[in-house]
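A single chain, nothing else alongside it, follows as structure tokens in the form predicted alone.
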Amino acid sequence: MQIVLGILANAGGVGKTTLAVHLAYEVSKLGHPVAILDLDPQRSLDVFCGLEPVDSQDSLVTVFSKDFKGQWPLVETWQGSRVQVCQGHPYMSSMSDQLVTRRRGEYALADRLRKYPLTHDLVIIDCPATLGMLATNALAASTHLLVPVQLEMKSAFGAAGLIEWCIEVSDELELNPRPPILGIVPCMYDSKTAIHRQILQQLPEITSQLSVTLYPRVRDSKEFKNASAVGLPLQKYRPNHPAVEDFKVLSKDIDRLIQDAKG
């Protein structure tokens, strides 16, 4: 079984993008092949990767199009990994809106994935920030599900009702089994700031509700704005830099869900 991981959050900013990327890439050096979907119209992810846009026949849009044949518009980056993007685009909007009426609709990313897969240990879904119809197709094609969180309190809070949402919509969509939830991730941390400090010391608590895993917290700093301005992941711009540790601990449980996958 192929590992398929959504990243959902139910508001933009919260370090989904940086998660998904730096995720990719750390996964990637544990010897596995990973694919990146970009179901974001805002298409940040070709800043990270340093793309360059593409029409939409060259984005996901054509994996989502009626006639598609399998053939993944899947495009190589960072020299020496081994992660593949397919990238988004604006269309994506417009194509949620399609999804709305069309037969099986909500599966349509799980249908193309489970009838043309893909090859990789690992797919990444960098989802809208919107729970729409693509977070939707997200939720369906995914086995496992990762929430990133703001230490804010309108973020951290939201967090119980995105998991609501990820309950109810599986069971709407008659989900056996239902994606569980990784875990959660505090993201863009600053340990000089009062209330990111004062919500990442209740967290544990509210996990606890919730019954699912904390994971340690992505540190905010300025080198990932720095590393994305050159299209490179933190641990190919500054590989020395603490924040480099931040996502070891997700990616080893990663690692083991691929093995475990491989049996």
Given for the second form:
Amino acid sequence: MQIVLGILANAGGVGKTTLAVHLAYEVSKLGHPVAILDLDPQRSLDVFCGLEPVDSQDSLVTVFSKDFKGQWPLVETWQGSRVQVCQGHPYMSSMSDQLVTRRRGEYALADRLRKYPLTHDLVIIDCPATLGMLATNALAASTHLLVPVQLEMKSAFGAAGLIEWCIEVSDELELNPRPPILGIVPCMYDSKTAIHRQILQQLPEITSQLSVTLYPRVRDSKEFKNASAVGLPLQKYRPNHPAVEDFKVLSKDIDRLIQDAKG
Amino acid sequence: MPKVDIAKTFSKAISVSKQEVKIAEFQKEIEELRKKQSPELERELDNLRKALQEQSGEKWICLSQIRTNDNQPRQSFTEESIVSLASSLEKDGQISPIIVIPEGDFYLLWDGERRYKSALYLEWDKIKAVTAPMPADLHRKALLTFIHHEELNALDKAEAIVQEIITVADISPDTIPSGIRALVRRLERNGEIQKVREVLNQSREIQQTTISDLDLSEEQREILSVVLDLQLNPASIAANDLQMLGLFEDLKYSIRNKGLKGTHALVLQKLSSENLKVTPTKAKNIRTRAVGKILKNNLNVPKTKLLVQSLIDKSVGTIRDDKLTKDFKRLVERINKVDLSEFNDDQLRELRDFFQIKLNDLELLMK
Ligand SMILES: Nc1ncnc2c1ncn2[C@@H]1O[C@H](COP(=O)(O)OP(=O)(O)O)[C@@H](O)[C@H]1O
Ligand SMILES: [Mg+2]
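Here we have the form predicted alone; I need the corresponding form predicted in complex with its partner chain.
Let us now look at the entire complex, which starts with that chain.
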């Protein structure tokens, strides 16, 4: 069995794609082939991976089309890494509308992954910011979920709503077992900002009540933007930057999940 | 700047998660009650149904999609009982939903076999149901909540820990207490107990790394891994929880059914037949009376200790008294029985001298 990790947040700009990219790179470095699927019509993953935008038939849109026969449009990224990407496309948003009326529309991605499995140890699904049909597809296809949260009131609010949503929708879709929330990852933490410190301080109590793991925070650093500007993960752009450490615990946990899944 | 509080924001998410844990606990408990065929089963099933209705509501499910559960103890129903339930279903409709677990395109029947069979008999297409999660997946969560519950009594906690070690590590129950003690001694000897304490609340990954660095036997590793996964400190299990397992059965009963506290029970454990110097049955009666006294007067631990000591003193003391009384009576009787005419003069004189000395002693003592 393979690990399918849905990265979900009920808000934009909280660091979903940043997390997807850096995890993918880190886990691939531990020896696992990784695929990232870009469900976001804004296709910001392209930028982070230094890829040119592609036509819809070479994007994830084609995977959802009725005549898909298992030819995943995967491309290599970051020369020499074991990460492959299935790029996004703006048509994903109209695809999302079509899925509403399609039979088993909520399970479209899950069904594709079951019928035409990818061979990667880890599949990361990068999601759009809204909890619509695409996020529902990600939920149904995931074995685990990861919730990045920015340390601002709005994002904390979004995370709370997201957890309720995950439980309710899993229940409606009768996902059994419900994909567990692997953890919450505080993102863009700036120790000089009082509200960041205050919210970070309260998170352990909350996550323990939710029985969810709280992962180490990812610090705020302008180098993240600089790295993505040239289409690289920070680990490749500035391997000795301290923020590189921030993904280690999480990657190791995922490594262990992969080992367990392989049995 | 006023302090922000995000706890409220998460209160609904927390209550939804807790509802899930609660459902898992009900399920676990019901499996247990089923095994024991306990009369409380029906009440707990009722609670679970309510929780599930609250969580996701009832739905109608095709009978053809239902599979019976082979892992469950088989219940047998007479044809008669099915026909009679069928006629009431037909007359009044189905009042309580069956409980099913979704599995792919099918549903596993978890509770309500008689209703299911009656519905088949009536050739219904659909039956009213609530859906529950697969219990095993939530086992650990439920167990954690259970073990760390403040009101959980020490005995149930100790037994839950041992049970988990048996299940996960597959170690025989009798060797677990000694296994844990040996583990703790070894950690203490190697000065590594602090290392273990530090990873109590860390991820399983970190715990596993720490465990693999320690100098332990395979079995000790397995025990430690289960214990840490439950966020428990092996040293405190050895010091506190394990003692619970060795308690007299009557004290265990009082903990479970009368609300005796574990700390009190450990003090009462001193009231053994050896310490009291009485038969085991008598010792048990003494303990039972002591439990009654402690609970009635709400005695604290120091007072309980005093009570236990005085019970021991009294029991041992009475025995000494009893013995002396008997010897004394025997002596008086014997002296009384003596026929003085049987002795010759010399003997009579010797006896008189002897009694005179004893009489002197006696008078001295009486002053
Ligand atoms: N830890 C960080 N420090 C500084 N900037 C960050 C950090 N994480 C993300 N960013 C920046 O914030 C913006 C939004 O992040 P992104 O990962 O695209 O969020 P999302 O996918 O949730 O919309 C991007 O410009 C990204 O480079
Ligand atoms: Mg994004």
